[in-house]
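In structure tokens, the next block holds one chain alone, the form predicted alone.
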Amino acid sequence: MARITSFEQYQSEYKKSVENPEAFWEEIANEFSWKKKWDKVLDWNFEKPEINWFIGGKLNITENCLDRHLEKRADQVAFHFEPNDPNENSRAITYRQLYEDVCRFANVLKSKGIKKGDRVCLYMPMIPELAIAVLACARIGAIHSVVFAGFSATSLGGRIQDMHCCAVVTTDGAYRGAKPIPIKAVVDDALDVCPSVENVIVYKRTGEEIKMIDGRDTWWQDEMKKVSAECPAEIMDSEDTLFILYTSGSTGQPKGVVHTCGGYMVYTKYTFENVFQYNDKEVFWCTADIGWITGHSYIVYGPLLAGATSVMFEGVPTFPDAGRFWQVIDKYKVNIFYTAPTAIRALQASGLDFVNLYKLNSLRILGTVGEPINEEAWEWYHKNIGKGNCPIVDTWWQTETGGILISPIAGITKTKPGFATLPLPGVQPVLVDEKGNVIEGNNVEGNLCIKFPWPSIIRTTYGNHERCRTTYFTTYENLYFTGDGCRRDEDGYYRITGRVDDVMNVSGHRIGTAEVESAINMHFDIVESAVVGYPHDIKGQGIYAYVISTKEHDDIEMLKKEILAEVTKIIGPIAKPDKIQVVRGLPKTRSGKIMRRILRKIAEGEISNLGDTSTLLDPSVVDEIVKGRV
């Protein structure tokens, strides 16, 4: 195992790694189960771009997964499943189990006539079928896309018209705090778009009534009995496509970022092992979603690779109360705990009674993930969850990155509260300015861009590569644009600044602003919107909508309540705007730009500082949003 012990050693690899990336990134691959070796390490170009690694290698990753550690593993827990509500039984499903699942799902998908390369679409909530799936299309070599459960059915038949989808794997309904949640419902809406879908396989989780198709429909559990536990790995090529993740981008259409198998396999498992310096029969739980990138590589991927022993949690941190992710912490003495700091904040503000009554002594290491984590936040963690002996990885990364870039080494690093602090090995970022020059030195501010590639890298957008080459590789020559900004302190520690495109990262997910505006502007009474994020206590940013309406109204609440609903429709909940200020017009350049840059600050409420407007077409339009503001 590649595991760094000490900051001297995390020195010496990283110079091993920007020095010769190809022997670094060789000898790591080597600690894996392959089918046949790479006839090359590395081949690759960023203007075009093209990026690939372990060139001829072949493999199946499920079977580093779960086959490799049945002679020693077989009776380990693989995942402790933990449901929404705390008086359901939990399950432990041990790596023995895990592979029979998987195996047997991947038979039903074969008997369906899904196969290598076809798409299938995941619809489902936290629950340890998820997981199977995930695998289950692996196995066979089919592309998986899971598709986060609060999306609305508009958005899901986007996705599963964009990748032409043979199957849909569901739920007949979720549990989510207090309430249950219809999910097939919401497949069956999406579906009346997407003929492409050839079939339905329903998981019964709430027992709900559902509408069922003949011919198209079929029950998970009635599938699972027709099928044998033995399942042969589909022989992958390193650069065959894994799995397809959907995110938000500065314009419309969410885009499908494509992770392939060998890169991927090779990136999550090093960093899982070396960020949160996992250890041997530790338990380790991640509170992400599966429809997440976080849960792809440090649910699924990583752990298992790791042959780690993980939580899975159907559930929300404040139900039934604000205590529950510290009750489960306890009873599963969770050594590792990764989080996102909207939780942490939501659970800092209702208090230390509901942390005071566990012990959460089991716990060693405490990680962050989604957004920067802001210093108060990081203290309250640090001293009342960690007791003030856990470290914190802060970490930084991307859907498009498949795993963890920058971020401390758990015990190793020394931490900065704020500061995701130095690269990982093999991962080389560089701040630029404006125009591209690369700015050296210390306690200084740019562009975050990486100038050279690591395994885990995008490879491209699903169906539209050019795409892909514009959005990341060509605002800055030869380096891949992260979208962020960044800044590098006197220690060379690297603290991201926020999104410098038109992408607000809410609660941590990342949503396009231009995503937003669409929803709203299907209203029929809305001519046109403008939408920004600022600063929100819990969620790290909201989303403030300025909107333009045809005529006047009597009722400004019932409109924003309409417009909700609409976004809701749309996109999902999550997208919902916190603010919605209806305007008169929208503060333009003589050219039609929308001058964001004003609308930003005055969501912010730095309305001393909105900079020269005599340019703008109609300045006295700013006056009157300042006036109005909500």
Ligand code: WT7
Second form
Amino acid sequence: MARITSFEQYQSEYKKSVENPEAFWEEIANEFSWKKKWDKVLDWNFEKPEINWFIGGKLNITENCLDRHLEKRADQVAFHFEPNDPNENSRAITYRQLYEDVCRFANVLKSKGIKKGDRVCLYMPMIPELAIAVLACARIGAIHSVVFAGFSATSLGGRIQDMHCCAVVTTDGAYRGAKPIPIKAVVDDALDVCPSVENVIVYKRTGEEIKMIDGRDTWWQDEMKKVSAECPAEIMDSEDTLFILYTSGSTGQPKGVVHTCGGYMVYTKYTFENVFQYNDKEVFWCTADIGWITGHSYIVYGPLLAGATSVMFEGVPTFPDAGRFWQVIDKYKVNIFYTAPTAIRALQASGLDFVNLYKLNSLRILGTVGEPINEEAWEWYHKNIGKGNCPIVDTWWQTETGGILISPIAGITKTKPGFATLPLPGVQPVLVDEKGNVIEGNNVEGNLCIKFPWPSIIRTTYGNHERCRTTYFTTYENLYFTGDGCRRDEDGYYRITGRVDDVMNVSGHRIGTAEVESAINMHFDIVESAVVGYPHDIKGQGIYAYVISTKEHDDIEMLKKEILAEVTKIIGPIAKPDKIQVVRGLPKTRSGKIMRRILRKIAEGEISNLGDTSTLLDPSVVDEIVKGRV
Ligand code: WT7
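Show the other one: the form predicted together with the ligand, since we just had the form predicted alone.
Let us now look at the entire complex, which starts with that chain.
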């Protein structure tokens, strides 16, 4: 049995997983249903990189999420859907209903000629049909790529082009907070530059007026009536691609992280069951959006593989008021609640009155993910939401890792505020210094790397394997580099200190500084810009943009508004700078490299100690920038 029930057992499992990883994972993989078992557990090479798990194994992940549960759990709720508007009826979807809808939608996809290996883009709000579409793709072996429905038409179009998608699944509009948001119109814009897309399937959610293009667009609800509720699962190889999910890096445009069927399946279920200590009949709620990896692994795949009951929430934490999360917890008697530090801080700032209206006595375990959690937010969460008796799991992981890597095991690992604590079995973290020397011992700090593959490690970046190699595997020889800085304290506990590269973490959203810069530079008057993150009370990090304009502007506020509009158009509202400073020049070295270290310090307000500026081409720009701080 793969379930850890004591700290001693964690230690012995950990030991086993390091001494004999193949035997360890094989035992866990044996608990799944495979069409054919693997010939070999693992083959790996971090230099190329080439990583293969459960080699030769044949499976379909949806059979493990759905078919396998029909015997015992057919009438058990898989998803409680809580709509944005608390006055709209909620929906409870059982495992049987989910199975049937997935099969039906899989047949709809097939009827459009979509087949194994084809890429299907899903641009949808948080409704059950998004999970159904994800699973329907997996059912027929099509590769799903969910794009968060807050991204702009330009971002969406770029991704669809990068993947050569043949179809898009979307909705007419979305309900998120107070006013409806157009969705289909964004897709229409995006598709202007995407000739590969032959089919757009539209789920009617808001009923708003939209354009439907003959021969390309069809309604989900109509198509579902035409097909059968049985669809045999496509036989997939362990290493066939399951999905592509785009994520930002320190340079260039976002890259498509590729995850494959076998390893991802084994790892997400294992970590879901162990980290959250999920018990049969409990209700789990992860507040993430399926547009991010957290939603893929801990709303869709992990919980369904484990046969769990989850809440799926369409709305936002503050609508109709800041008590919404707590109201939903009471409504469904949620036992395990998993959210982001940014939400916790925002709700903390809204005051305890909203919390005190609710009982919250069903809660047993709390989780956090996405960014470092400050001690104050951790204590507030623990005391006011968990009432002092719910263990908090601070789970560290990434889009590239597929599942949680460093985290307490709920109720079993002793926690410390701000610490992700210890690696899960199968995970071998190391800290390295700038030169790549491994830092041994405790009470040390360095760059976080992982030295051995776990089953759901990134396999490639879609369409550009070299990019995967250079981003993750060449910084330090034979190590996977996470991009995070990390401290290991006197107890060997890990504390993630944040990104050490040019990636920002804004409200738990990962945004590359280079991406924002190139969006800003699209403004006609901007010649150059430099973007850095700075500490922000609620968002964790805010975005600070230094921009150089080609001409004098009488109305700087107008220019700033236009820049915000440009960024919204190119990326989406999540990437809008919080602060924009118009500058005459940027601090550059003689070789023309922008010294971001200085810009970061200025944005942080640390102007008394800017370090050595003597290597700058023109040190006087620094004084000017400091004077003009916003
Ligand atoms: C980056 C990955 C996978 C979860 C959603 C984010 C930061 C994530 C933690 C945590 C401190 C964290 C890291 C990481 N991060 N979880 N518990 N404590 N930092 O996935 O968008 O791929 O971002 O989020 O900096 O590298 P992502």
